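Have a look below at one chain only, the form predicted alone, in structure tokens format.
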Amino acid sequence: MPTILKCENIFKTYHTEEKIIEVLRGVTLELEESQTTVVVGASGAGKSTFLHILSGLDEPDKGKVFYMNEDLLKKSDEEISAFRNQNIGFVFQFHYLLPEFTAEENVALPMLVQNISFSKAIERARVLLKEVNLEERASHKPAELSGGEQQRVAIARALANNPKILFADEPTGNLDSDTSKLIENLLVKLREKYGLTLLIVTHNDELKKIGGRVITMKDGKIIESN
């Protein structure tokens, strides 16, 4: 399969006003197209920051990252918001949903960004709460909804814009097993029955048996790919 993002040589360092945390340690991976990958490793590895690097949420002190050989460093802050909105999607541990909006709401605020009509945007809605069996909540505000609920919105919000890549970060995190394990076979059937490639980070290494390409992390740096 084709490569459809890569980084080279990525290092981020935050200063704090007692030392210098160096986060990312010269890390180079490549995600073909329709592949899933996890990565895993311990608490303060750098996962969360080299999935924000990749995603163009954040940039590396140094490093590049390419998205089918187009340079995203090179983009403008307004051109990367664009480029995410098109082509991303986002699942994080916590949900993000808006609470004063309905469930169809929330799915469909993405599609509106993109200028597209809110009926048609709730019509779409509706057929991906539908996909996460959603479908008879779809008027639900987030407060009316458990845990695993909302994140099943806030997966079918990531799925608005067909994005081809989708990011799952600590997906399961917040979840009791029984919620996580329903979590992971959605995301195993939804990147299936759409293409997509998939990049989950985690420390749950139950995520490891979804299939796909496992990377560990540790102090920063990839330790083992397979």
Contents of the next structure:
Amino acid sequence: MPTILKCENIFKTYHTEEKIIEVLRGVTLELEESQTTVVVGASGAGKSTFLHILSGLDEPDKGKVFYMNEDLLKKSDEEISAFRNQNIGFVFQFHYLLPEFTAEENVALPMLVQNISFSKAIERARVLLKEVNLEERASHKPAELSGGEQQRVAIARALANNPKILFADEPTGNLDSDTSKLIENLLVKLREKYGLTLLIVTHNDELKKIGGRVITMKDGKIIESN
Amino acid sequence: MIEYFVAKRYMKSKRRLNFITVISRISVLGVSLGVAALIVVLSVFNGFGDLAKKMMLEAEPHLIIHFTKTPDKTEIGNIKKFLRDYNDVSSCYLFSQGKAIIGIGKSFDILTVTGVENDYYFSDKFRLKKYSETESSAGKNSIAISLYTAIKLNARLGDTLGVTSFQNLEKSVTTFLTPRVIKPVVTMIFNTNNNRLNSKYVYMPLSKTKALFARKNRLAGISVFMKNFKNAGKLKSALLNKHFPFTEITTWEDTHKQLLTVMRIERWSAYLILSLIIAIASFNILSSLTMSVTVKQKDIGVMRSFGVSRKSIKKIFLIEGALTGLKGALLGFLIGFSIYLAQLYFHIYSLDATKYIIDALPVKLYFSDVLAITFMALFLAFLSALYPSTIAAKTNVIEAIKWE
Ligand SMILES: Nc1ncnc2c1ncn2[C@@H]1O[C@H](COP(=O)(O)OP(=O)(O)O)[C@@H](O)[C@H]1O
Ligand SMILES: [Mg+2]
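Now show me the form predicted in complex with its partner chain, since the one above was the form predicted alone.
Full complex below, order starting with the chain above.
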């Protein structure tokens, strides 16, 4: 499978008042298309920071990030925004659904960034909600949903524009073990159905079991890769 | 458009009562108060302005063509033909003018005699507000005086006055002959709302004034009335383009330039001062939006993650500010317009008609004023939204979506 995303020698340092934290110290990684990668490591290892840089949400102090052959770090805000909108889906530890919008509207929002008509977007949002078994909750506000349901809506939203890559940062971090299992299975199912490239970042070793490559991070470096 | 969709929802969701909602409502109310005040005050200004113009122009010509030298018959014919063919001219007449002494019995007064072209003088078009009038056998030997002059001279309808011009007096001083006096009969007493006209002017048929003014002063010019007095300026330029010889053109606007300037300055000051109310109200838009941006950090962060650009985030809050302004402007318009209509039709603020020439505060609303007011409200709301929306655009995504 061809490489879809790669980063070379990434460095990221935070300067706080008391100290300097070297979060990433030379990370290099290639993701192949339709591959699942699970990045594990203790809390504070730099996993989230790494995910943000890979997905174009944040910029490294040093190093390069390429999507196919495009240099992500050379893009303007508008370009990188459009890139994320079209190619990338995010699932975070917290659902971050917009509280003022219904489930289907939340799923439709990323589509509305492109000039898709509102009715078309809602139509597709309903299809996606059905995909995560929430079609009967489509017109509910996030506050009316359970934690697992909120996370499923967030997954549907991540798939709104048929992205190439899905990034998940501790996707089950806030859920009980049964619900976690459900979300894991859902991610696997959707990955297969859409041929997604999936990158999961977690401190929970349980997630290693969902298959694919496992990478271990420690102190801002990849120490183990299979 | 996602920006509009999100902004509108943010506006709507302010139903639940909290601090931001309260401030946002205060800003809407403030803007509407300013807009309503502007509509009412400007319409009162317009009402008074129109009344003043109406009074000014009740008997005064809208445009006067002065002759610097009496032109010959063909020249006058040319000008009159031009005026007749000009669509907006409703009527015009030749006139003469000069100072005269007018007396009856032992009382006299120095007044300006205006000789009005006979056809016009004896037609219904003659625009003096008549107080009383007689059908008399005086024929062309007629004079129209104001009620003011009638009382001053103790003259009544049907009385004969003695009239002689300054020119005649001058001549008699140099020739030692008695000055030529004409004896017209009072056939009309008028009473206009224009005090200058009431106290200084009398009118006679033009043919009668030949005996008063020397040949070279026999014609002073042509007075012109228009269908719409506001177009006097246009007629003036049309006339100037024609280059009629020995003419000078004055419109009513030229004559009353000072008053009109004062009125215009007053209107502008009122507009600017009352806009301050809107400006202060807009300050509340600034604070409620700034708070709203702070509260919505997570929303902004996640929107950025799924591809909403900084520019679009900025737009969301600009639109929210503009919508707040629009809401205030609409509400204010409804309030102001209702007050305006109430005054127009039900005279909620009436005046004592025995003391004033009108029975209610006059009001008049122009569409252009409504546009200017709405524009001001929207502009100020937009200005207030600039700061919060810039803050929103600068949101640090990583900080916003960090889970702690
Ligand atoms: N904005 C920041 N300022 C200072 N330190 C930060 C900031 N963001 C993250 N860090 C630090 O960087 C380290 C790695 O953070 P993170 O990438 O979130 O790790 P992980 O996701 O593996 O738990 C942590 O020690 C954290 O405290
Ligand atoms: Mg993390």
